[in-house]
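There is one chain below, alone, in structure tokens, taken in the form predicted on its own.
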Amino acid sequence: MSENVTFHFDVDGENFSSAGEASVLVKKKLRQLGFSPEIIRRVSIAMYEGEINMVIHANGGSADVTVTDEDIVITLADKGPGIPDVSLAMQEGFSTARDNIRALGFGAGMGLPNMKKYTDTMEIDTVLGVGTTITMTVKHK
């Protein structure tokens, strides 16, 4: 691939039927591009935890991807509330999930750790009152 090919969704807030659907298309890209199913699980799971996380905490916001040479690049970012203590919400287990989101089974503290643990490399810049975005990469060479 000579050219970065890039993607960009907007991620619809406290829509959970649309959740997840821009990780579902990247991976059909991704499929499309020749890349190995674990590049491709590895970028779906910590795209779609950022989805759900998007959805859950921010109102939604806007998710891109661009694939290199060597790796895939994605950044979410939010206009939501921002994260107040970004160690604290690393935990596994941690969570700021209201109770009704719980109730359908999301909310379990899983996402930002398994973002972490599906990447090589997580950036989270965050402002309390201003949003948060949210940078991972997946070297594939």
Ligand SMILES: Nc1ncnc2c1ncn2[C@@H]1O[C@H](COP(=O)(O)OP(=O)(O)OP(=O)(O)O)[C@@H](O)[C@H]1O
Contents of the next structure:
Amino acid sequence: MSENVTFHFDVDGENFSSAGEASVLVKKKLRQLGFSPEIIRRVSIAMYEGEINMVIHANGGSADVTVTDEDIVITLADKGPGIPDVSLAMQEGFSTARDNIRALGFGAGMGLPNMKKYTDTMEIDTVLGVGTTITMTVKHK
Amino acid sequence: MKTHAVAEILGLRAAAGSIPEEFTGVYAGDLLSRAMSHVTEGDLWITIMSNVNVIAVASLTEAAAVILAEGVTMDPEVLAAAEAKGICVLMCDKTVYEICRDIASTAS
Ligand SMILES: Nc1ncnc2c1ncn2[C@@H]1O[C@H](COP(=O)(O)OP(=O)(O)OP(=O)(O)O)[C@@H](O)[C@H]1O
Ligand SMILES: [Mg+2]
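Would you mind giving the form predicted together with the ligand, to go alongside the form predicted on its own above?
Below is the entire complex, every chain and molecule, led by the chain shown above.
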């Protein structure tokens, strides 16, 4: 049994230009830990989409990544508005992103579907007016 | 595939980094979360988006280079971010269609 490795990041809700930094850092760490390109790609995509969603839709939050013997667990927690209809939000193409955000290339409504597609499990815990916590796992064994 | 002939016919100009020797594939599109799942390692990514989030996506997907189509330019601070992350940004005056067409005919 080896010790779990954990990373913690605060994701700034104001700063669009640093959005994605946590994902880039996690990617570097996973490479140092020797994970396969495939595992790294899946974690990077899922984490990036979750990170960006917190910036765009929830005014920031926190990201925690835990590497265990069996899987990589990504937890994204925010105190944003919550998601009123999760199954609608999960549909490809559904987006509430405003025009100024769309002008940057966001708003395809593919973030949550990508997170689901590239992870083995994904759980969305959301309460209107309180916030959203998304937990994803990628098995590496 | 070798980039040399493609770079010549497209008249690519490096705005950050230097033109890579080779590329594996091509993706064209501007929506970031679509690019995120379709650009794979070593690809040329053709887009008209030029904000800093493009650099994050190119970095995470390990694109060989970003090709800015239609003469689109990038702000100096975005180019600085590209340099810092080792991302190659190439500029081209042609449209996305013309770039794809020329790559297809040159690389085959
Ligand atoms: N953390 C969050 N807090 C509140 N709402 C969210 C959050 N994440 C997603 N949503 C809601 O779910 C919708 C769908 O999210 P998704 O990531 O799939 O698409 P998008 O962010 O709008 O566009 P894209 O990710 O393609 O750039 C969002 O438009 C938003 O309404
Ligand atoms: Mg999104």
